[in-house]
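Next up: a single chain in structure tokens, the form predicted alone.
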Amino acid sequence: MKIERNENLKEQVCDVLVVNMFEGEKTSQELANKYAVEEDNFKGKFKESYLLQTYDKIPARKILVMGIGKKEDLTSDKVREIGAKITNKVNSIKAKTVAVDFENLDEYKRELAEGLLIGNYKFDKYKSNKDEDNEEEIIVSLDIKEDDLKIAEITISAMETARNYANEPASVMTPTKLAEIAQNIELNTKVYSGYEIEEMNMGAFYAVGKGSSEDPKFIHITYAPKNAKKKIAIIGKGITFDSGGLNIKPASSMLTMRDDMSAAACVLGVMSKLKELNAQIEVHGIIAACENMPGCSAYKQGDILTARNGKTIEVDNTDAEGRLTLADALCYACELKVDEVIDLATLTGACMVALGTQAAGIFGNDQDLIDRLIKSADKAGERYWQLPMYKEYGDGLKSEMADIKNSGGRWGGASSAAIFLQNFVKEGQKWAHIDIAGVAFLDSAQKYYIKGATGAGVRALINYILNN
């Protein structure tokens, strides 16, 4: 799909002119309210929509009219919802050529153009039956403002490379292969490998790719604009596939388990971008990616490992991976002695029973950071809920042989994960952690997403990024 600005929209000669209709008011068009509204009674609820003919009466051959609900109600994620609604009529009908005439919505129109590209969005890479009628690009004419729509544009393709990313399967995104992603992003990249990343003392990562005949990478990518404001860390959680290790999960768990490097795939397609939206922070992208894999070299319960900062954790279960690859990309961040840290990861099951697919937990040891990503992601159209420290959480990581345990017990997982990797953030750094177990993978298709990864985080983290 390509957005075009057009400021006459009402003159364009195309297959499709789209006008919004308030609920229970009319529209601006004529035709749409004689056959819509005035015979056939069409409401104007949310989502819904009416397609008529208008046998050469405009220069637009049909007429779309979208209900966005009740005024009071509306939000600028429903817009975005209606954006995507109005690409999968369109593609419907294979329309090649549309106008979106939206009225009294001049505030929302980054937020249109953000939905109608989100929903056109699919991974069919591997089918061998593609649509060929609708492989041929759609031209929408939209009046936007320039700088709406380029960062519009340049933030739904940093989703789109996070959701390709997380969609491929595991044996095509492999660290390796992560680590050439990140190669060829025109930044200032390092990678580290193997012996290097033990040489690094990063213990707790370096064991748990030990499993896997995939050799582990540690990525660091700097963007470091001139007179930068500020200096960020945001670190992506990299498991490009996660069996359990030798506390293996079952099949079923292990389905989806390509996508426990979502956050890595979100560090990757934000980091991307920042040239293109010339924003004015320094930005480090660092991602430990490796496989947790129960080879004949795998870690096993009960082995001590030592983290960067000398810190030794027992394991307790070899499928509390993530949070050992974690601590060591947390102890290096803190050591870049930048303003801000940001993990996000794929970290536990216990995030998803709590909020299910409808947010991500958030935690931290200030609360103001908490409160500007909070408030960056509602208005990218994410939601993160705050989630609780509470010194308690931590009593079932005390370990007898370590200073600390991996895995806390049942109860209050994700509470107590995110005890877990305080341990390993330095005194006085401001720092804030994502899970985003339930948002990175949909089972099937919600609001504006379909089946399959998001690209959780994206577009809340170039929101934060742009506006500091």
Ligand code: BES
Contents of the next structure:
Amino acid sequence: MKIERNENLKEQVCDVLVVNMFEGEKTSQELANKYAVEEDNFKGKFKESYLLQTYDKIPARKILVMGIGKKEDLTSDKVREIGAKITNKVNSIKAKTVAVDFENLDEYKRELAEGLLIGNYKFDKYKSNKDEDNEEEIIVSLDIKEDDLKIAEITISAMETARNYANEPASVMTPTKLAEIAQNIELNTKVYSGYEIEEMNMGAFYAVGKGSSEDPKFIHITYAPKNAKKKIAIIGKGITFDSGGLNIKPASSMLTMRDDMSAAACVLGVMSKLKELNAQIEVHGIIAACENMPGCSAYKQGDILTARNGKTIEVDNTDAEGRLTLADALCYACELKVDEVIDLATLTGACMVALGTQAAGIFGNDQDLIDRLIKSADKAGERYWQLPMYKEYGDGLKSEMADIKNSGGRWGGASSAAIFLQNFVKEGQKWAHIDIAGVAFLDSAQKYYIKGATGAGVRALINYILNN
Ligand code: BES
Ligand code: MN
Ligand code: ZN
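Instead of the form predicted alone shown above, give the structure for the form predicted in complex with the ligand, please.
Now the full complex is given, and it begins with the chain already shown.
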């Protein structure tokens, strides 16, 4: 899909002219009012639509009346939903040129563009029978400010990139592949492999990757603009497949575990666009990528690992692997002397149980940072919900043999995981942790998302970085 700016939408020769209709009101288009509203009693409820032929009465061949519900119920994210719905509709009628003429919605033009673009996402590269009619690019005309369009395009493209990486089979999207992708971003990228990771004293991360024949990769990408006002690090969990290790997962839980690198995909998507976005802050993208497998050299329950900050960890459960990889990544990030460290991870099933697929859990040690992240997410169309870090959540993590255990019982699992991570955050370092386990990957279509990877974190982080 290509969006072109155009101020004269009503006069445009095109396959479809799309007009909006608030519930129970009229549209800005005469024919639509005559046939849809007066004759057919179309009400314009949210996401309901009405299609009519124009028989040369206007330059457009068809009119699509898009219901957007009551004015007072409209939100920015509902506008994205409407945008995606329009894309689905025009795709289904195989329209190639579309003019979207929305009235009285000027403050939501960027969201509209985002929705149109999000709705066009598909992952069908492995399908032999592609719908060829729909391969040709749709051209959408929109009356939108140049800057708004540019940011919408870059943001959704980053999201698409992240979704593509997370949707790829684990046998394709290996740690080596993630490192390759990172190195192809035109930024300063360092990659450490195998024994180098051991030599960097990342004993926790290194242990997780041991049961796999895939080489682990520690990835550090730096975006450093001149005169940066601020420095942050974003860490993405990068388990390219989570079998659970020796504490192997049941088949039904393992089915989608190629998504366990969704946060890494998010970091790669965001980092790849910072130049184009002309971001004004320094951003370090960090990924500790490996595969959690039960091979004959796999790490075992009862093993004691030493993380980069010297803390020892008793392995209670090899399926609590993400926090081990993040432990070393957090230590590393805290050495970069950045103002804020933000980690994202598909970390716990418990977070998914708590918040479902509707919101990510957010934790941290600095309320202002958490608040600003929640706000950035909300504006960008993502939901972050703060969960508690009462120190008692750490009681279950006490170990008799080491400084800490890597899992602490069933209840409050998202919070105890956050407490675990905090042990690897340097004193005084501002830090936030975002658990995207529930929102990163969908079993069925939802809102403007198709089944599969959602690109969670991308829009929120880009919005956060641009507003800093
Ligand atoms: N990758 C999983 C968490 C997950 C679950 C992500 C469902 C997406 C959907 C993580 O590594 C894991 O296995 N966590 C365990 C931790 C437990 C062993 C303490 C969990 O949540 O069951
Ligand atoms: Mn796991
Ligand atoms: Zn995992």
